[in-house]
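Single chain ahead, by itself, as C-alpha cells, in the form predicted alone.
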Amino acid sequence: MKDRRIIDAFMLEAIAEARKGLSEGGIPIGSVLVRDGKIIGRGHNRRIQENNTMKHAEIDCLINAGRVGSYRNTVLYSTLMPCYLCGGAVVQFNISKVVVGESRTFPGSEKFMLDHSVEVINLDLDECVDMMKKFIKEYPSLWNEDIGK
C-alpha cells in the first residue's frame, strides 16, 4: 500500500469490497454503511456481474443493509465519490455524513451532497485513486459506460 495515511477499519472495509469487485470481473468500488460504530449494510458495483446499470456500489450497500429505518444517524463509506444516482439516495434517505476514498479518478456529487447538507470527508487515499486509474487504463469503456459518457 503505497498511502502510509492511518485508513479506519470501515474504510479498509469498503476497499475489501471494492476488491472483491474487481475479483468477480467488476468496477472496482465499495461502500459499506455505519450506524453506532457497526457496520449495517455492504456492498460492491455490480454493474458488470449482473448486467444492471443501477447496481452501484452505493445502492447495492443500502439494498444489502435493508429496511433501518432512519438513516440519519448513519455514515457512508464509498471508495469513490458517489455519483449523482448514489449522492441522490444519500440525500433521500437522509445520511448524514459520506467518508470517501478519493475523487481525483470521478468527482461525483460532492458539490450536490453539500448543498443538500450531508458532510462530506474526501480522504484522497493513493490505494483508491491507483484502483481506479489502473482499471479505466484497462477498461476504458466499462468505465466510461459506468458514468454515462
Contents of the next structure:
There are 2 protein chains.
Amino acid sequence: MKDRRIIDAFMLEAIAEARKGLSEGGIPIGSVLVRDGKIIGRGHNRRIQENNTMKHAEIDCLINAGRVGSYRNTVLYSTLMPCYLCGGAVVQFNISKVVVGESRTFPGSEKFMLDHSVEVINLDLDECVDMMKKFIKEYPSLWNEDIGK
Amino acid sequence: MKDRRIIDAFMLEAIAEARKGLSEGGIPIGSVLVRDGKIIGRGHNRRIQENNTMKHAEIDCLINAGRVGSYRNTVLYSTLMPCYLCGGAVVQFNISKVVVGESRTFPGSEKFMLDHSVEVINLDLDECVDMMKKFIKEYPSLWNEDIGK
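What would the structure be for the form predicted in complex with another copy of the chain, given that what you showed me was the form predicted alone?
Let's see the whole complex now, leading with the same chain.
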C-alpha cells in the first residue's frame, strides 16, 4: 500500500465515501467534486441502497453538488476510473480534470475522456484496488450489473 | 409537420412525456425504454422540477425502468438526440438501439454512439424540433445549463 501521506487529501475523502457506501451494503466507489481547493459535492455509489441503476458514485456526487454553474474549473475525484455514463457526464459538462484512485479493476472510459481533452490522473492506489477486488470477488453479479455486463 | 400516423407509437409516448415535462415547468424532452414491443420505462427531463442536474430525460427513464437485467434487446426512444451523459449510459449498458425525434436543435453524441456500434435512428420530426426551438428561445439560460454550456 502506498504511503497515505502522499495521497491527495481529496482522494482520501473519495475513499471515505466509498467506505461509507460499503458500510451501507453498497458498491465501494466514492467521489468528490472540487473547485478552488474546496469540496463542493460528494457522493458514493447508491445503486443497491436506492435501487437506482444510474446512481453511480460520480453521478451521486454531481447531483449532490447541485447547480454549480460552469464546471470548467472543477476537478472530479473518483476511487475508480469512471465508466461511460460518468465519463459522459464529465465530457458533457466540461469538467476539466478527473483524478482516479485506480483503473486496474475496471478500465472505464479513460480513452474517451482523453479524446475529449479531459485531463485524467490515475493515482493507481493499492487501497482502492483492494477495496474493489474484495467486493467483486464477494459479489460478482452485483458488480457486473453495475457496469452493464 | 410530418403525418403523425407514420410516427412510431413509442415516439408518440416519448413526445407525451416531453409535453408532461413542459407542463411542469421543465425542459420538454421525453424518453421511453422498450423491450419486446412493450414500454418498460418512461421519463422526462426533471432538472428544473427536482433541481437535479443529472435528471435528463433518458436518465429519468432508465431510473424508472429499474433493474431490468440485460439491456441488449432494449430500444431507447428520446425526443432529442442524447447528450454525452445519456449516450454514455446507452454505451455503458449496451442498449442496442436508439430512436430519436430530432437532432436539429442539438447534435448530441450521435457519432460517439455510432462508434460504439449503437444503431441510431433519427426520425427528424418537426414536432420535436418545434417544441425545443420554442423552449430554447424562451429560456436560453436554462437550456445552456442543461447541456453544460
